[in-house]
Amino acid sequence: MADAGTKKTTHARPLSPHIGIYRQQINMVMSIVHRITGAALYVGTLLLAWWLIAIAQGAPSLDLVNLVMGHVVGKVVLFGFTWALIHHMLGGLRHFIWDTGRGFDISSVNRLGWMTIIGSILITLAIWFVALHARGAI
């Protein structure tokens, strides 16, 4: 009797957003491959360490490593750790713009993202052809 008077009506509650609905943005990639490459750098940084360690072991040691860097696989990864590298400190750079209070403005934003991924791969590109050139592998 008591609830005799009000009227219960269910109202559709929306859903949460789901990553489908959302369209692909470059500072969103920007923000995963971030991460990722931090990950990257975490492995390179063990990769690094083994090369000082065998340099500090002698000969036999660093012949192992070399020979495992030099070749075609190792090489691949020394220059996507080396792109890693690049990418995670112009990404980086691009916090730190933001720390200063600037490039918040989508523009700014999209540019700033743009300037990281074309940056790294340049100079990554820059990088190893300057190491082979001084080597005379080109």
Contents of the next structure:
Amino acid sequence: MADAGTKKTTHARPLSPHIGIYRQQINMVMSIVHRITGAALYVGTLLLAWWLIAIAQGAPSLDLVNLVMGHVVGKVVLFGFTWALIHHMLGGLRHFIWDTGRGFDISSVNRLGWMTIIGSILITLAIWFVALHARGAI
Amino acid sequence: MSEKLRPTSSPTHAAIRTPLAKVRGLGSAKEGTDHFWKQRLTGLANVPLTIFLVWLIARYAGTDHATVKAAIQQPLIAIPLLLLVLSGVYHMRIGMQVIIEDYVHSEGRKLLTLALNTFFAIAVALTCVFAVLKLSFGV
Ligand code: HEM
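To complete the pair, please output the form predicted together with its partner chain; the form predicted on its own was given just before.
Below is the entire complex, every chain and molecule, led by the chain shown above.
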């Protein structure tokens, strides 16, 4: 233990039941999904870096990016990236609400959780619909 | 909050709160609540910048080289893009640090992953910034 220099706290701390005994709740799922989307976006920055450096390198490099990302697999990855970005953003906004001390009662917590998941799916679909529509693809 | 509910004032409840004086300058990186605050600050900046990024990708991903190059050369696209890279990378680095501190417990491996986290963040940031500036200044 790293107690060098700091006095050990003498308060009796409250104990919490282990996570395993809780019924699965939307809030627990949203909490871990926020972390997973954060980590996915972390890796996803490589895609942005790849795109930008390819543009800087020239047409042949960008053609390769377009070829890979234009493939079904690339599109699925990009769709997932869009969803992760939107979900994490909504999750972040939810954290900001909590940071003001609001929204901690059970019903608000549940409502915010469902708004995050449903909102992220709807917004992601809307973005793809508008983008594909603007290109005349649908 | 009523007096009865306040956790620190009731002798029958164990205290939940740590006095502020004991958390200043502490935490696993000895920086107190600094990372918490910067996670929020960069997260807030990320909101408009993310909306901008979604627009940029939706508009220009998959288009030919001349078009996308001309777009990124414009200051009003290059500048928000640079801001996004800086805010996003700072945010993801301290965010990933929290994840590492939660799951990697051996002191040596923690030090190594934290170092790799920093290297990754700087490499991504520098690559993106270099590319945007090269396009903007056209050299
Ligand atoms: C779009 C706007 C964004 C907002 C509003 C936002 C907000 C937040 C907030 C408030 C947290 C702290 C959560 C907590 O304390 O538990 C967080 C964590 C995190 N964010 Fe973001 N973020 C955004 C974008 C991004 C982006 C673009 C990335 C990656 C490139 C990212 C990566 C992370 C990571 C890795 C964490 C740590 C997750 C954890 O500790 O569980 N975020 N974000």
